[in-house]
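This document opens with one chain alone, in structure tokens, the form predicted on its own.
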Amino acid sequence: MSGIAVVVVILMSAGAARKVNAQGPRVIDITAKRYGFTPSTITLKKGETVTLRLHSEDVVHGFFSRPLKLDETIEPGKTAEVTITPQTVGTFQTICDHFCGAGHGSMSMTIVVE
């Protein structure tokens, strides 16, 4: 029995209601650039596994949200990825936590979990 089949059997036997996406989690590309993130707002669904693929167009930025347990460093020319499955509905601010210049304090984006 393959590893994937074992995971499916374990989830089914545990009574898990979660669907297994054969194509993997949805991927959202996020670009950091002085002094903001693009897109500035994303919407996720509670319980949905999503991969955030992070890029920087200029300098080193951070991607931090304490409630969502996100803390990534985004280096120019590299891609950072974080996969999350939010379990709480709400609106959460994600900030840059690496000093990136004069406008650093206003660099944030919004993650809405429905």
Second form
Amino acid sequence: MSGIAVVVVILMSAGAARKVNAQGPRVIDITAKRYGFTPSTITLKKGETVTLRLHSEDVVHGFFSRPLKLDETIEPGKTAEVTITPQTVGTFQTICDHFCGAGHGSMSMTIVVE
Amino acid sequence: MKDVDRRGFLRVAGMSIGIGALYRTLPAAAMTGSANEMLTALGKKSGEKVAPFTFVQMSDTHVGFQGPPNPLGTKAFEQAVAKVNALPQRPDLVLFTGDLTHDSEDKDVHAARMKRFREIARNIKADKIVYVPGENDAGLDGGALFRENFGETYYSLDHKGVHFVALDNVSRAKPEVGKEQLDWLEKDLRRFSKATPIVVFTHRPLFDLKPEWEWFTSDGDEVTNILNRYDNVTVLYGHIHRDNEHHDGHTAHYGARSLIFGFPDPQKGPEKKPFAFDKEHPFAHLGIRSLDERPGEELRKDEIELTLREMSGVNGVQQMLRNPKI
Ligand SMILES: [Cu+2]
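Cool, the form predicted on its own is there; where's the form predicted in complex with the partner chain?
Below, the chain from earlier opens the complete complex, with every other chain and molecule after it.
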């Protein structure tokens, strides 16, 4: 009998965890560091609401994409958050638009929307 | 009336040479009646006669840059200076459209690069040389080092009936001109009539050429709205390291080639990656175009290839790579 009780508890906690995720958007952590973003590519679903949580490991960076309407400033020691629900399927480049040093021009990441 | 082809006249390469700027503007001015008077007044104001003149644009010399796309460092810049000095007509003005230096996170290194830039630029034989910064010159220190060397990052000047405006879209944190400068621009231009020929020189393009490659200015539309109140505006910019031509209302925008390495056509290449260095053609994608326009004559365009003189060709390049002092 006690074995069955344990199984029930596990199911309940798994169910609860799923419920929490369903309430809030998926969070993706992105780190900016001269001269790139980690991860360098993320994949989102069209219509899915996600929160991008942005960190900088060194200096002030930007996080910009005209089509995705992203224009964030990432300051070291702080977290910048932006929630988006992409409506267009495609591959988009976000760039650092805050000049951060000599390799700045190649600092970008890819957001794929499927 | 034949379109005097201001496109042709002001088309820009790493360097463009415009001869006879006023020939292009006078026919348009004549149609508006009071415009000739205005041009004369403008000339009087600056103490100069309205007259044809020669000017040159040079861009993106990135002094201090070293790497595979151009292992020759400042050679193309030095060659271009020699070409300008060999022109049949000494230019009145030389406009530098930014990225004079390649930035370094070490302030002393950056200052040394600025000094080296000045040493090379000092050899240019021209009546006047004017500069705007690129993000490599001014992005990390808000323009402090640039101002120490060249003065203000935005300003204007009148020259023989043409009004030149230097715009700074690089020394703020974001790629923008900013409200203060927009207000200044509006005031600066207010005293001119619609027909005044205006040449704006700036580093980044003022329109969305390729935002995902950072080829844009956030508030560029606001600048162009002000410029479009005037009939004859040419914007010369750098940053993109290639030729480009774009028209928006009365404003024509021309991108310049670089004197360090070239970028591909953004419509064709998915990646922002410079052209690789080619020993057979060490100055490919850099080059110079000269434009000569005179009334009643056809526009003459010449593609001038930079050469290595006595050390031309692959052997010369190898020799230079072995001996960077040359
Ligand atoms: Cu950056």
